[in-house]
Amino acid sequence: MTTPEPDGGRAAALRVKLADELEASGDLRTEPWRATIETVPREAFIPSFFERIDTPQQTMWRPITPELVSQQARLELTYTDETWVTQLDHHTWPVDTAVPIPGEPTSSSTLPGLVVRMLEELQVEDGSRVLEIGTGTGYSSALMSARLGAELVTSVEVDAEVAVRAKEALAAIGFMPDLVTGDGLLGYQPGALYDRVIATCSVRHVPKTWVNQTRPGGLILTTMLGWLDASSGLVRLEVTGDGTAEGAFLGGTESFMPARPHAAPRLGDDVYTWIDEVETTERATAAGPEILDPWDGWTSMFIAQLAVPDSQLLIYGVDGGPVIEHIIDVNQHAIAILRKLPDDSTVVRQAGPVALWDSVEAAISEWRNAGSPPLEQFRISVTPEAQTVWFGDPVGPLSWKLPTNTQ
């Protein structure tokens, strides 16, 4: 159910246009989901949002609000296949400013192409009971409510103010799914068992609660992330019972904001002093910084982060010098610094109790020896004891345990 639109039907026409575009891209594949895209008003969930502006100094966020931008212009932006940021720094909303401001995105409305692709990959059937992790604006909750019936949708949101806004937007167009304010990593036991679990946040490993709250034969869809920049992958697992599940990566380079406990710790300013002062040993390496470039090596970047899962990527240059990649594990106080030479060869300087780049090199070598298979040929296995990403053999040379030291 939706309310009448005061725009002369312009939003409805834009929804049809968006559905056509998503169908042409291959994200939208089936008629039931097309009907929801054409029916659910996205503008109800993002009446205001931020537009990214990149300047030479920093990224800024321009507020797009009814007070600042015309309804027509806002609708045109709303129905582009873009992610729109709706909150900065956990507390700043677009209506809080009239000028562009800096900030860290902490809530957003994901681009519709990714939303609908994930809903298609979720493989729901009539009557499927769905648990959504991360309500966000409520747009995807509305799509599922329109497709399945709101009584079959449960959604959990950690941010109380985000949850309130989503509930109000859903109610305004006539949907009342079961909305829960709480930690989505814990799932929602009162509604279990679910047929499907879908997460609109990225995780380092699949929470045991999601597996335990899904019926045998049910599916879990989420994005897996690491701490080396933005490398992540969409996975779908089938739950097999007794805390076990297995699945595959689905290809693409989708990513969401990380679940807060799974996010990388911030690197403090003192890390720059440490980099300048630490004593390192240098050697040549055949695995250069190109394997950390998401545009050239999305799978190789994912392999690297499997090899050094607690490491982060820090890239910067000093005084106009060359940009240099630093791999830093703050917990182990270890570092690897990559530097390209004029002849295009690469050297690495390392320090700390573990040789980070040795681990990356070994993993990349095994991957290349196997023919450099793409990420969608990898699988993931979940048991109560461990979670493993692997290719070919779950205990073979191309297999890695995921870090499970967070909930």
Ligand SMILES: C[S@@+](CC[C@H](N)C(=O)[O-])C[C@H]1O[C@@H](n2cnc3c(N)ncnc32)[C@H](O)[C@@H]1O
Second form
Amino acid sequence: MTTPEPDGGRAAALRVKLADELEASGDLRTEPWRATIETVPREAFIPSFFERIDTPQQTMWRPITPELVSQQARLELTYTDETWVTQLDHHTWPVDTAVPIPGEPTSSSTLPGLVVRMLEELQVEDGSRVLEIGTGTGYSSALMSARLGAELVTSVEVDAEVAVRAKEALAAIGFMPDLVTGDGLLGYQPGALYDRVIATCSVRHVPKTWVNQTRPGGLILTTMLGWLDASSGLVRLEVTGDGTAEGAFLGGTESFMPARPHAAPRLGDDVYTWIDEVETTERATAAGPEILDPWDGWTSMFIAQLAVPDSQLLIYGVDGGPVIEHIIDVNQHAIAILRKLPDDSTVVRQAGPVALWDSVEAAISEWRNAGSPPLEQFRISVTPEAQTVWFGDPVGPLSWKLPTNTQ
Ligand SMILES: C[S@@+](CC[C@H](N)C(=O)[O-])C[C@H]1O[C@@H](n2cnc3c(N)ncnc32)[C@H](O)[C@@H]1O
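Having seen the form predicted on its own, can you show the form predicted in complex with this ligand?
Starting with the chain above, the whole complex follows.
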């Protein structure tokens, strides 16, 4: 690897400082990964990026580019433990604007603490062949190439322009892993079997291809997301052969952007019209909207997502009134609308062929009866027929089938 040092060694010092911080936080645990953090230049992968600015109205993205920000200031930001967004809305890059703009992040360099935590959790050994899903900027591919040798690393990126940029950045520092442009949910059969699969985008279920392309005894590390949109869980599965795998949630509140085909569908304006007009039945509920607050109830939010896996969460006020939680399953034309009353009790209005909030309430009640176990005590089982997330007993009351109707 060639390390450009246009800054007289300042970047090298910042890498050592970052490694110290990541070791202190517990994300960085072993010497070989420390060596990679100390040598791989993150600035080669994020010459430009967006800085998040939260305003009361909306989130804006400020471009940090060589034209707008000094090299020294960019370098300092590069070596903070932050995620730096590199693409908005699938087509906008930092150099496309001189002023802050709104947008939806669609590619990024994940915060180094999470990258290295995942690499530690991947439990690679010398000689491990790794398949990465979500090349992004190429920084994590570079860390793996430095640790294992680029010839053992395959990385798949769905966005062609992102993939080209990653390839150039990797080549500029002398790494040539096998870079594939395509849908990583299909894995990459020509490189199989792999010892490890790692995804830096989130999935609703574990793609069969990953299980089939991993050798028995190999590991798959990924975050699982739900469509209520905030709570996700990092899981590590061991492949047991014949299309089966099993593993545990590892704890933490890490989240990644969804793998493109696994993202919740965008809701059209017709949905809001339907919400305004639909006839609902109202009742009191003991399960209030706090169970859907990711910061209050990371696990309860995850349980709710398991109970109504095709539902999305919309939070907004009506006619200047208080903010209200709407849970909506567009495919089934079902909705549950939660409203807090002045005495702090909650009422729910429901409509549709399934009572969404009844399902959430029942799941939360079972979870509370079991002592409200945290997500890291849950497991996941994958067979060719079904995927189940469970606590205690894979067919017990705290077990849910994941939606596997997409790739
Ligand atoms: C958080 S970024 C990856 C960060 C990256 N590992 C790094 O270190 O810079 C997630 C990436 O996953 C990509 N992605 C999303 N869905 C994908 C899919 N189905 N297959 C492959 N890549 C996907 C996105 O385009 C994005 O570049």
